[in-house]
Amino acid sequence: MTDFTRRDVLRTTTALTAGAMLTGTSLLDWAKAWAADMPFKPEDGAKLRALRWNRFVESEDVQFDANIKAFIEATGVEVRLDKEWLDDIQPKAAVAANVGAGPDVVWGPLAMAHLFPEKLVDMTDVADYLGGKYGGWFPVAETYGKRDDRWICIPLCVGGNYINYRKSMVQAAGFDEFPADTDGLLKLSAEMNKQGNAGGMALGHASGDGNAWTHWAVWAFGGRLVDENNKVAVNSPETIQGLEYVRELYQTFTPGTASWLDGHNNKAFLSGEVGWTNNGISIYAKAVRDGMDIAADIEHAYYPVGPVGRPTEMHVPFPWMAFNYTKYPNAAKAFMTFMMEAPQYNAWLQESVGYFTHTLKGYADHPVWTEDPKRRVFKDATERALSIGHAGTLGYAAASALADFIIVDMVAEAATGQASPKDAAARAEKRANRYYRV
């Protein structure tokens, strides 16, 4: 066994932040070296019950399952991990933070820990200490991260979405790339039904992909919830004008998209039924790992940017954080760090194949993003990031509409025509005024 040193590490730290990776034994050693010199202490007798959710990335939850043994190896602290449906993380973590009970490390998505912030532990210390070592945080990463002045999540990642489309389609369409614009979008999609190749996403509540899509059309028009004053900002002409421009595209969608929730889209691209959608990149990592013939012809794109201007890209932070009911705090704090130092961290970017994007700038440079050209786009996607209380503050407010589906609720209503989009605007302005009372 090599007989690693606290210098030794430090040294090869630097190294991995450059996207250089540890495996194996070599993992084991840097981990039991960390653990006789770690940051945080765990409590004598630790044990951490974690919850996460299921993977859609296989390599991923491989990985991830393999980085928490090295910890348990090196520091002794007991580790049980729970994995349920993506769907069924916020409200269990909402059920654990009111009764005061259950796992004391949950990783979700979106901005659940916005919800019940009190009933977090502290992890001011944790985020400095990994934002002095790895480069800081980016700025979405920070605004997801605390509340206030203080940290009460760690943003572990976040699950970049883009557009997905099938190469040949578009260009049988008559387009070389996938359009830029609202406009080129509509055109395409309109076209590419013609053609039989229809586009589609999830207009259901779907956490991930209906979500993101949906602020980014209500966004790209000039939209949005909330003004910079916090104030209801919704029922606006921009807000109209975007959902006018939804009811259109969907015209050009295959038919069921009302009803999907995360993962119809994915079986529905696979299957040959679209021709383009909105997701992260486990399409196409499917496709590869089952070698099947459609994997040379995935292309991602870009979210086209509207009338705005600019970009307007809503993607799905997976932060993590710990409930201040545990009995092993500092456990919590060390579990947390360990997976997001870099011999970890950089194993599991590499495994994850693009569908997570670091929050770290100091892994920018990662291989992950250079050895295949078709993840280029997802690199980006920490850094395009808005946040999901744009244009106000995230805070109880924004993560109680996010979590009430007043976005996506209001755009399926006006695209399909159960409501004009002027009504669609006014319920959603109704509905969002509950809770941003002034």
Second form
Amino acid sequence: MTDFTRRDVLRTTTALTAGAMLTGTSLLDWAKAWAADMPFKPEDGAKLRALRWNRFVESEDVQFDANIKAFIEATGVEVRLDKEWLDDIQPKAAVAANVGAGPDVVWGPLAMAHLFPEKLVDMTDVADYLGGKYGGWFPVAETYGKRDDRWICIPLCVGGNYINYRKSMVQAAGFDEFPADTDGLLKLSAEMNKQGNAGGMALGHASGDGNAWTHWAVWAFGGRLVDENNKVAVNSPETIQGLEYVRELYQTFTPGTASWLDGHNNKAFLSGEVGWTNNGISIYAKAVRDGMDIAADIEHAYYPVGPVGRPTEMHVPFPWMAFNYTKYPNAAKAFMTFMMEAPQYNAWLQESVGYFTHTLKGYADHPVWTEDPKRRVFKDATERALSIGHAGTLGYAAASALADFIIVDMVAEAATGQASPKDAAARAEKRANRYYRV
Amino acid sequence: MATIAEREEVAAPAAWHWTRVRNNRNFLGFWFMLPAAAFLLLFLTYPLGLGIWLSFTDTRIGRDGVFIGLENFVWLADDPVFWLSVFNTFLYTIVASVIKFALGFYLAILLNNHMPFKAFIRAIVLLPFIVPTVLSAIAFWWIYDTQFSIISWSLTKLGLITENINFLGEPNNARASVIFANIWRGIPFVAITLLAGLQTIPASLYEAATIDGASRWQMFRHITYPMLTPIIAVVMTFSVLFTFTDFQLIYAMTRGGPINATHLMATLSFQRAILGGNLGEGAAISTAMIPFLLGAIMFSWFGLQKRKWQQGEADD
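Could you switch over to the form predicted together with its partner chain, since the one displayed so far is the form predicted on its own?
Now the full complex is given, and it begins with the chain already shown.
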């Protein structure tokens, strides 16, 4: 092997990634150079068991495995990767945290690290290293990663969740593009419904899509579950205004959205049943992969901005964490660092085809966002996101309130007319108080 | 003159005792039962006890709790979602169990008749029970889909409805839909077990009744039903327990939605304990199920098992 220093390699590979991605051998070369000079020295004979969620996008998964293979070959650390259904990750991690045995590293959705922060390896040095090297973390990434002054997990990426719409149907309704404000959305949705192209967003217990849009709707009008001091503040005029808006919007939805879970809108949209919905890029990715005609007509848009005048989006973060029962904390740190170094991370972002958004500012110029303009909005998911604990801090209460679907239920109650916006907000307040009690 | 036995007793009393003990049925019985008892203790009593203990603590995932007495239960008593789940659980259990019993019994009687391809038909009847729950739940997920439901599609094509049926989006529809799925899944168990019971009833009883001029209804009322009560008791106990503690069907189909209309105590317990991290509260919801379950068991054992041999005595 030639005598590269890490910086040399980095420079070369950044140039490379602009054009073509690293091939297998060059990835390995880089990995070996990195291993010789790596910031965290794995323990002798280190072995890691990692757990991740089952892929939604195949190419992403393949690249993830390739990156792991490069890490294994370069460092000699054994890594065994298990893959489980997304919804099973949190229960498994919870059990591991509780019994003090199981996978060393877990990668999964949302804020589960904040359910058991004291069971996790302190990742502050990893976060500082990566943040220093790649332009710093986006604020929401820092919120998700940190508990008090300590990093408890590393936000690997964010799964963007945006408006998916059929361009032709939106234009038929008299709009050039998807409206940028909440009033515009109401008009568009009503018109599309009239034309038989109604849209819809999930109001069932859909942990991804349902949580994302209902939080957006409440936040857009200035409502929030708690204030800056973690005092429950959901029963406010702003929330009620938001709920009234949703109730009006719901009248223009396609029927049945109250039963929708995360997968329903994908099916409905791909079959042409609905003209717009909210989702990750997976609908479009599937349309492209399967060569469907609909792909050319799919566009993505930011969530409209409400009366508060700024983006109020919720996107699902995917952090990873190492449990402190691991015998090889340094190997875990090295592993997590390696996967976020430019050659690996660039290749992986590329293969994620827009499904994941970077959490480090330095990756903003990645070609994945420019080579297909339809991916463009997903680039800003991390930058525009608010944390699920907004406006308070993340912790047990925020994570539990989210898992208990307090906001989703509140919005669904008001939307379907099962309760008036006032009653729905009052009920949510009572439920939230159970978690935010002192 | 001393017998041989007496002499041996004098010579080696200790050895003699050991022989007696070794041949004692109770002593042996104890050792034979030990593995089973250890199994029960380890896999049933311990988790149950731990669950009950957790319900009196504020344990969260990853953090040990302290004893807080009845606080979890006091909180739950004030929680409308919990009471909704209790209501749903009862509705689900009662409606599903009654219908499963009625249809299962009917099916068992039908299957008990002589007919061509008897074995084959009986095997087919078991299918819903054999298919993994999650698979059948996913099938129902499609059947009940608002946009793609085959039922809505067929009815629309037949011109009977103009709008798709909102199976899982409207609270009462959703309840009816999940109950139907549970019934579909549970009938084979009831039917096949009762069929086994039916086949143990001696044909001579029916012959005698026929000679006495009994009607079919009288034969059912005075022979089939009384002969079958022990089996019915067992089947219904299990059926009620399975239904009351159902989790998979609901979780795969609705996650307890819409707006908690189909949340059962089991699914709410999982949501609060594992997803929400509040192990203590989740355990309290599970513990709250125990009195109801005990009640159901008591009812079927003491209410339905009237014959003495069923309660450990000799029959009349």
